[in-house]
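Consider the single chain below, provided in structure tokens and representing the form predicted alone.
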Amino acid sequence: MQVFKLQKKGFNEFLEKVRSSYELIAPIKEDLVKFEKINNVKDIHLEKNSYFPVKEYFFRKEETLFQFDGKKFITPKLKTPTRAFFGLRRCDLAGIQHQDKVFMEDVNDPYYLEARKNSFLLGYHCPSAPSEYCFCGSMNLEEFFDIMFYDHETFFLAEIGSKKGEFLVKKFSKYFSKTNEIISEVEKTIPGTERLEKKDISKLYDHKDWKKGVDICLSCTACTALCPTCYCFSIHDEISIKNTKESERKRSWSSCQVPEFTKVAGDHVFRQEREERFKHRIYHQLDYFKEKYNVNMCTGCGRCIEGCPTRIDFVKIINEME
């Protein structure tokens, strides 16, 4: 892959040029760090990973699939502005890649596709683990980005990973200079992120140690809401109170951690017990998804652990199983 150099003294100017051409989305720090539309590039915060994942820009929390006006169905016009996402860590980039497999390769979801096709993915390589709960180094994440930026003392090295990345380099060539420097495999690793010791949990399903997490789980769904890859959703119809002939069908985020998610006609719930739901999420992340797509669904960001009210560290639980 091609590598270029950008001087730090001109980096904000480069981002400002990107912002003037596209809608720039990057992490900012308010009460928490989160991805937002940038109005001032000086607000961009890279010291800590975003508390919330970037997935809501592609797989929206709630969106209208179609409307009914009493006579005909109306499909919403899909139009997303061209966006440049900056500050994406490897875990978030892998999260986008894994959701692409579900929403673009499997079902070709038009709503997701519209949001994804007009996006540039600009990564930021973590110089060290941004959280004590990170374990991305255990997940064998693939290279997936348009441009990945490596932070050095006075400059960035920019690795080009796609045609979109090449396009941006040409468009903003003033800020990119050719270099003979090579980004080694050692430099691509992130120290302190190889926390998950047991990679195969297929034979651990009935292990008694799962109770360590189950007994303090609140089924609050924070883990799935903060996950960059979880894609469970529900579909419901909303009827207008003013005119009962008008309605719309919406898709909203849901969670495998609530009994209602597997509730079917006759009030039967397939995963009624909390232990079943608790283990299902982890096995989907580390086992079931891999059986189908040959990659772990989980990207090792650790958000589900950091955001858990009772701080359930399932990585520690798995490591301690004998």
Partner chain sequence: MKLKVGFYGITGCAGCLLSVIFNEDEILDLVDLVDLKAFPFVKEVNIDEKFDYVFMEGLVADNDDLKTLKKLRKNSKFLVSLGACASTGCVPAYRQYTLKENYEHLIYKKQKRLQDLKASPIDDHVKVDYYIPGCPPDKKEIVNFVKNLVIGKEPKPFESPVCVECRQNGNQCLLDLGKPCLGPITAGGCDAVCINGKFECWGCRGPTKDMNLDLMIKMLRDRGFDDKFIQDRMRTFVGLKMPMIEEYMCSTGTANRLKTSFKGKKEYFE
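Mind pulling up the form predicted in complex with its partner chain next to the form predicted alone we just looked at?
Next up is only this chain, free of partner chains and other molecules.
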């Protein structure tokens, strides 16, 4: 992969140029760190990993699938501006890559595609594990970015990962200088992120130690809302109050951690027990998804642990299983 050098001195200027060409979205710190549209590049916060994932920019919390005018369904015309995302960690990028697989490989989800297609993904390689809960080193994440920035003392090394990345380098060539430096495999790893031991959990489904997590689970769904990959949704219809013949079909995020997730007409719930729901998430992340897409759904970002009110550390639970 091609590598370029950017001096830190001119880096904000580069970002400002990106911001004036596209909508720039990067982590900023309010109460918590989250991805927001940037008005001033000085606000960008890179010290800490974002608490919230970036997924809502592609897979929206709630969106209209169609309108119904009384006779036919009308697909809304969407127009997402071209956006550049900066400050994406390896886990964020993997989350996008995995959602791409779900929404763009097997099916063509027009809503996701529309939000996703005009976007540049500018990564930021974590110099060290940004949170004590990180375990991306255990997840064998693939390289997935348009440009990845490696933080050095006075400069960034920029690795180009796609045609889109090359396009950006050309467009902002003033800031990218040629260099002979290479990025070694060692530099691509993040120290201290290999917490999860390699284990075949498919044989551990009935293990008694899951209870350690289940007992302290509130089923509050923080884990699924904060996961960069969790992509479950539900669909519902809403009628217009002006004319009850008109309606909208909407989809919104939903979470496998609540009983309603599997409730059918007649009020039967297929996953009623908290334990089943708890394990369903872990197994979907580390086992089921792999069957279908050949990659773990989990990206090892640790947000589900950091965001959990009781800090259920499933990594520790799995490691301690015999």
